[in-house]
Every structure is written in C-alpha cells, then in structure tokens.
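This document starts with one chain, in the form predicted on its own, laid out as structure tokens.
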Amino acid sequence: MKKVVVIGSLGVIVYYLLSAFVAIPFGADIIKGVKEFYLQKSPDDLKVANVVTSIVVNFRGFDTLGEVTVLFLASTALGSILYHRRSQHSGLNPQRTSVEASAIVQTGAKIIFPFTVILGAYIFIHGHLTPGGGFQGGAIIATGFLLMLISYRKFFIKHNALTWIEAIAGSTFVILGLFGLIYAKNHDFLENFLPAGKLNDLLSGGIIGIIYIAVGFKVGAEITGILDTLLTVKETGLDPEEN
C-alpha cells in the first residue's frame, strides 16, 4: 500500500511538472517587465547602486529573512548535536587536537587576520554600493577566524558572545522589519522608512544598507560558531589534558 501511494504521489508531482514546462514555450520572454522594474526602480527610489542587494534586501527581503532564519537553526541543530561530545571529553573550553602550525604560519596569520576581518566588514558595510553584501561578507570574517583557529590550538571562541551578536542582528533585521509596518508610506514589512539619501553614497539605501550589515555580522558568528564547534570536538577516547 505505501509504494501505491509513493508512486501515485510521484505520478502526481511529475505530471504537473511537465504540465508546467510544456505551458511554456522554450524561450519565451514570462518576465517581460520584470528586469527593467528592479532596474529602475533601485537607483532611482531605493537609491541603492546594487541592484542585486535591492533584489535581495527590499523587494525579497522576506525571503532572505527565511534564508538568514534557517542558517541560523542549522547552526543551532549542529551545536545541540556535538554538545554532548564537547562537554564529555574536551571539558568547557576544549583544545583542538590537531598539531600546532608553524611559526612562518602562527605569524601569517596574526597579520592577515586583521586585514580578512576588515575586508569582510567593507564588502557588508558597502553591500548597497558594490558586489558584495551580508552573506559575503560575513563568510569573509569567519574565514579570518578559520585561519586562527587552525594555527593556534589555544585560540578559542567566546560563543556567549557570539550568541549576543547574533541575537542583536537578527532582532535588528526583524525590528527594522516590524517599524515598515508602522512608518512606512505603504505600512508594508521591511518597507523603507528613512530617507533613501543620494545615489552612491555611503548613507543611501534606508534601511538596505543597515540590514545587510546585520546580516553581516549574523552571518559571520553563526559560520564562526560553527567552524569553531567542528574544530573542538575530539574523538571519543581522547584525554583533554594531552593537549
């Protein structure tokens, strides 16, 4: 009876898909409009030079909402998962136990780390002028944190701090959602509320430019919690006090 009703299901779904495709004759112009919406509409009302992060932000930004919103339960589920081997065999502040880089390495990475921190808080910082945004750059910075936690096995993560980060950007993203609703022209949610300043300049783009730099930051600490949990779980057997 159940591989009756897995085929009858895929049958289904598999016809309409079909149905769809055949709707739609091969190279049809569906979105005629579309582009050229986004394209005028983000530098002349949003005041946003990047069109993909006024895509992404303002007339979708719901929808990163959700994409921020499952990152960040992934990086919880993953964190609840391997708690339990982190508290058993590597105590509260576990030592990696792979072997400490070399010198050449350990001062590489002190100087770029600054500098990969940097970039990462530029590219988030000016999302709304240039290629680049949140999601960049905040895989940027984690990146930055990665190096030093593969040369230095002593070199922890504060993860209440990176709890506090995260919950700080993401209400940030949420409350400047919630006052659209309240101040906006249309009372829409995530609608812009500030004035949208002039074209490519730093302070343009309302509150594009605020929330990718949430998203940034939300981005950067949950990849570097994650990063840093995977790093610090040691093997079953293992004595935390070899290392």
The other form holds:
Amino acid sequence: MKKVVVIGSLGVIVYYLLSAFVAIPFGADIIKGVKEFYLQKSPDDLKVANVVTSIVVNFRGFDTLGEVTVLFLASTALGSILYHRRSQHSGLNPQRTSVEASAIVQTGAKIIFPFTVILGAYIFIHGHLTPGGGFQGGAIIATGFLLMLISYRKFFIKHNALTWIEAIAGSTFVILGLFGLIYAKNHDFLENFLPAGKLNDLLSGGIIGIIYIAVGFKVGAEITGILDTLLTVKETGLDPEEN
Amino acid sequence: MNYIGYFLISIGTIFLFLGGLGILRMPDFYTRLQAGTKASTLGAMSSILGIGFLQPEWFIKTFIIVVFIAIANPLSSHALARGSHKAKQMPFLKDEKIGDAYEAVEEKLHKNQKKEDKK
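Requested next: the structure of the form predicted together with its partner chain (the form predicted on its own having been shown above).
Expanding to the full complex; the earlier chain stays at the top.
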C-alpha cells in the first residue's frame, strides 16, 4: 500500500514537472534578457572565451570571493574540530590513521602524482579558455595529494606552508579587487583594470586568469589541509593499530 | 588507417560488453573485479586508441590517455582487491581445501616490514 502511494505521488510530481518543460518550445530562441547580455559581452568586451568563468569571476566576482571565504571557514572549522590537543605524550610523531599501502600502489602513486598536479595547474591556468577553473583545478591537485597521503604513511604536509599559500592567494584576490577601485574605468570593486587582450589567448580576460590562479592555489591548499587533518592523528599517543 | 580504427573500436566494445557481463554474472567480489578490470582495461584502451587512428590529429592525446589507463586501472584494482582482503572478504570457493594463498605472503611481508621499522 505504501509503495503504491509513493509511486502514485511520484508519478504526479514527474508528470507536472515534465509538462512544465513541454511548455518551452524545443530549439526555440530563448537567448534574451540577461542571458543575451552575458553571451555577447563576455567574448566581445572582456575577451573571455569561457562565458561561465566570466560570469563567475567578473560579473559576480564578489559572490566568488564569498564562496572562497565559505570554503576557508569550512576548512578552519573542520580543522578546529578534528585537531586533537597535544597530550602529555607529546614526544610522539603524528600518526596516519590508515594502514600502509602495498609497494605497487606506492610506486604507482609516485608516478601519477606529478601528472595530477600538472593537470590541476593546467585546468586553473586555462580557466578562462576551457571548461573548469580555480575550484576544479584545486580539487584535482588535492586529489593528487590525497593519493600520496593514503599510499605513504610517512608523507606529511607542512601546515605552515599551506597557511602561507592560503594567505597569499586569498589576499591576492582581495588586493586585485581593491586595485579595481583605483585603476578601473568605473572604479568598482573587482572590476577589470588590465588590458583585455585577444580572444582565445592565454593572456586574455584581464584579471580573470590571475584570480583563478589564486583561487586554484587557495582551494588546493585548503582541501589538502582538510584531507591531511582527516587522515592524521595529531600527536595524541594513540596508535591506530592498537585500537 | 580508418579500418584499423574501426577494428580497434569494435574489439574495444566487445571487451567492454564482456566486462559488463562479467560484473553481472560472476559469483563474488574478486572475480567481478577481475572481469571488470581486465576486460575494461583492454576495452577502454583499444577503443580510445581506435579513435586516435580515426582522427590522426588526436593520436598523441589518445596515446597519453591509453598510457594513463595502463598505469592507473591495474593499480586501482590491486588496491581494491587488497583492501577487500584486509576487510576479511572471503572468495567464493567450490573446494574448501584451497586455502588463502595470499594470507601467507602477506604475513611474510608484514614480518619484514616490522623488521624494517625496528631498524
């Protein structure tokens, strides 16, 4: 009886959802309003081939700054929850919670890791030309670090370096926005003040490329820090294999 | 050139189909992993290489992808099999007398590891 009710109500919902889509004529020219503005303005004025990037970083750059801040807050909160206080066994080294991977996985991880980092860097450097951008590239770089973290028990990441990368990348974003206040045409925060360049060039799109490189470093460092905090028991003297 | 490409792609699709069939039909985790990995490694590699033959300007890219699959796919399946063995997942055995051959090897490795750690 329950199943019949569930299936019936699902059917009703799906029917009305589909009928809403039927109302839009297939293949119709629905590029108008703000959509038209974005699609015309980003290749013509800003010389950005990837319209999504131009919306995310240029038209809605302040929103992206907020997103980066949210990610930063999330990683800080996770770190503060998961960080075990230094106990009286402070002579011990940090411990990885996973068991040692086999030699095959270790060798393979060593081979794949640099290429993963290169792919991530490629994605955030070409954020204004091809699909992807700072967030995706940073996530890919963090995946490479995760591979190394789960295959080597003795692979540790210096949190000081991560903090510095995050700080420099985040302040680059804000400082570029402040430069927009001074040098840009309309004196707006995060407005483009660099020359736009040529469409489909690597050095095009003004500040978008620089901002996405900063975002890539920041996201990569943050997610790597989160993964390292999740996988490492900090000097509590608890041996994961004994428990 | 085109015919080589079509030939490779058809081999690839056959092996991918067999891999999917194997995942459905095999009795336990290890044999499924075997079917899924071996068949899909060859299937994906040959079909991607076939596309490289059909579009010669993509050949280098497809070759890089094939090399990546050749490295990553066996690696991940090895890690999965080892992990499931560590989680005490028993293989499907018709003859109970066949023992767990990996167990002995693993114990030996573990002893060596502990010796190294002590050093």
